[in-house]
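In structure tokens, the next block holds one chain alone, the form predicted alone.
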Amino acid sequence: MRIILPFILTLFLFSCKQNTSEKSQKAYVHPSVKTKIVDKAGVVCANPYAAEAGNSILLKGGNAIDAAITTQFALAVTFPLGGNIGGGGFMVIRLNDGQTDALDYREMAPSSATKDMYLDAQGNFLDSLSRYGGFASGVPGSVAGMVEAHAKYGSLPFVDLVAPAIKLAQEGYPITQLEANRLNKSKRIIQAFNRAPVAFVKEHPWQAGDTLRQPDLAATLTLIAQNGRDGFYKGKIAQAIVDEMKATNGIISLQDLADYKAIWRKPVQGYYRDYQVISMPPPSSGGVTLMQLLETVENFNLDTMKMHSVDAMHLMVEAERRVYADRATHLGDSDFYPVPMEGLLDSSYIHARMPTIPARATPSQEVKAGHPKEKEHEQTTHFSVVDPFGNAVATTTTINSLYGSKVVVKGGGFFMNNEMDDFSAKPGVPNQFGLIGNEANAIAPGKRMLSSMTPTIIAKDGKWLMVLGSPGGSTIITSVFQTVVNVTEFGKSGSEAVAAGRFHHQWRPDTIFIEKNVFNNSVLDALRSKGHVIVERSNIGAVDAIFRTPKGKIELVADPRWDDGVAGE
């Protein structure tokens, strides 16, 4: 067994403590100041630079898809606790005559990986192992994505496509106070596991308005820009990660760097009353459990209902509670698992795990996987943009949690992820977003570990209506879940939908967590006299969504609970 740092306890303490501090400083913001209405274009993601990067490129005569990859990699520079080339992620595209596509470029488990690497020897758990330090690493994939996405559908030169973000890069943009937080409190772990001093660590305390510049990041997306994949996954870049995991305990070679592949799959599609649904298929839990929560609620009359009534968040939850049950026995990389897709997807297995509403909330110890036909034969960020053309395209990405495993890549100047968590390390023992998993997560050499993320797209009268998704980890299904409901069955605006208060239930632990001042005493009060256990946190997820107004104009959305904005014409 690989030991990663002597101190990691006291640096994991450290950042829980950190954690619980950075949660108080968040505040609502009015969402007037995060929407926009444009008529042809535009793009909303968790940076408002990266938005002008992406808007940049629609206003050049790119497409959709274009913009998407000018936004992934300004968001590399832009959003660091999130936003990667370290990472991995993917990608929901619907086209103007109504074709869809999805491209999994979800980070890999290396070569040398084992079931049972996060284990000492009695069997224990060591989460430590997998949050921090290069063991924590999978093998990245956001650049083979773009790379991928631009060869298929891109219009533009692909050079021209990141160069905005090397600007961005080379010249600096001013951070916010939220980031300025951030930065300050993560001082000392990002520190700790780095050999070099690094752009995103400085002598004094960061302030708003101070400008962030990464020279060495500027380089490594010039290598990018000039030489494709091979300027990431060959030569000198590819060199100093696996120098970087040499330095804090990784496995990551440079055979694994170089097998790794993007991969075009069949995105998960079906139909939520007369709206067509596009999400992503496995290794996403998101597209499977996003349509299981959407039919299961189809079944009962949740548009009688108002929007965070007792009658409608118990309906909710109680849904939420089964399908997430499912999630954690069914759902894995399909690769390298017979995942039920089918099965999971019928809806009289649907409608069977909950035919009526019960009276009381349901105890999660109660409610097992179900056993659905076998098919014959969690920091993130997401990015949605529409062009003139009539082209959507939903992206969602990851490093997992707050600047990953905390390792910069020496002279290249980017996170690296510790995505290796994302796996069931061990049945029925929770990841650090509290999800169980059992053997269709199980770590494998070459396999991508199961996701949350659901870039989803809404369809309907053969015009895309609703493009979104949301960073969040466990809670990012239940975000989609509830904006797609706010609109389609609560009659919201898509600002107001986006805005509108969240609660999320994932079977274990049996809790529903809502945000802070938000939801009605009375309506808590029911809730918790059926039975269900309530508890406050934080803001939950960061929707960033375009919607079609019903006069055909076009809603840009940004999440107004965070530092997130809007772009477009």
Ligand code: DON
Contents of the next structure:
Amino acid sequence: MRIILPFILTLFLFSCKQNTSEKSQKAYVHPSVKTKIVDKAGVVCANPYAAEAGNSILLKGGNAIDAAITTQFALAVTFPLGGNIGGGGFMVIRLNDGQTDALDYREMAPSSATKDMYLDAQGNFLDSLSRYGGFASGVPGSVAGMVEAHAKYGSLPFVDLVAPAIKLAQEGYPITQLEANRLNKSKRIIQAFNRAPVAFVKEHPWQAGDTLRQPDLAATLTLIAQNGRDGFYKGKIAQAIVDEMKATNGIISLQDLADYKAIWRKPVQGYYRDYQVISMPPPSSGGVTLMQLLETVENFNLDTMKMHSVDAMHLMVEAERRVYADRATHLGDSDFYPVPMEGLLDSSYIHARMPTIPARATPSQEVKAGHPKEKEHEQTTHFSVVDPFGNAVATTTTINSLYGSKVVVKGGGFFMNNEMDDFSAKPGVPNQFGLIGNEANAIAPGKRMLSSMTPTIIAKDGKWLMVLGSPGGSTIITSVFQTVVNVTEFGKSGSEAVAAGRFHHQWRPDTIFIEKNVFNNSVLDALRSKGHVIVERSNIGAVDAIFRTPKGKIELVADPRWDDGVAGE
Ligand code: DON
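Next up, the form predicted in complex with the ligand, please; the one we just looked at was the form predicted alone.
Next comes the full complex, and the chain you just saw is listed first.
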């Protein structure tokens, strides 16, 4: 018995443990709805609780901008790896009367940043410095952005728009398996960059259904709700950010925070066939690059080809390598560098870059940036919202890498971004997304780093037709491009267009990246025999989109690849 008892006890404990974990796994059902057809309005974003939060504002009579502000703050709670107040983003707006606007709340290089700050004495790029710890952070823009969006377009009181996020942070929300895996995998690196205990790290591994509560973040959001931008860029939180920077090798100062401004910009707008494209201008490359891609393929009857066929993929890849070469040379923050916007968007320039479809893959080393006409002085998580009044908002927002710089502001409860890695730290040397750049995107104090974020609205017949965008670094633009043409050229429904496999080429490296187990082997062999190099990888992008169906209904589509969700009526 003396031997048997411990044995039985062990068996008992083991079976209890099994039961509890099985129970918690069975009991927990994530409320994620991937696709929903609605009549009036809705929100699609990276987390279903944030989608519900945004939708609650629409149900209260708020407009799409109000709901977008709520969704952004709710994502700061329920999507800590990417939704943020320690980061920045872009918002593209189309009002029901056809007016458009674009808000730039991108992070900005601190005033003491220098061009060579990530190079050692021999001129080598030290990429870990631009990716981890306080030195990797730009001055965050999200809070200024939301306050600015509210001042210009909001209809409900700001404090009401932040309230759902405060509740989610105080009461917590059940995390998914994917979130649990990510938090468990990142535990050591988050611990390495933080002095204080943080809400994201616990002793035992996270499990699906565990509640993530963030009391520090709830207190920060309460200060923002009460005091607007001063609740973040001045006082207690500003001081906490600067203290955290000092402790982690960062250089953001109180003055940098006080000086931060969100900026209204003129959206990139153009026509692709009879579709009006409205997207983000610099400091994002998204709008210009998307417009160039669409205009390049417009010449070649993509609609007569089949989605994922050799001809369609070859054409799209050849377009991609040319426009990404332009991106690397000509695009940067237009407040600091004379981006030749008109030249880059000129149809005859775009068509001349690829007058015919090359028979074989053009090696990228033979493709150089073009010479658009110069005109002086011109210049990670996406969510989509539409309201019952006909307004539409596309927002993409980021802290750059998973959990940003990994640094959580002590007492503030939020991750700081590592957006400085989006600058070109050294000409021709790739960043974490393999993107290379040049003078246009060199670091300078107060400058905004070039982005690929592509919040986009497509309009037709005087109404919005699609509202979309994606995270995914350099693959954002191609994910948006493919989703658009999947509908307009290949006749797919919104949900088919989002679910379809994705591929990506960005000029350098000279490789087509494809999602695993999606593409037909005979198509891949035919592309290889044309000279293309193909590499499989995991999921590309996370397109959260809204479509107007041919019957005039509203199709809310969350990317099925992840935990994203929809809410609407
Ligand atoms: O602004 C950009 O282009 C990047 N910082 C976006 C990062 C991103 O999408 C990461 N998400 N997977």
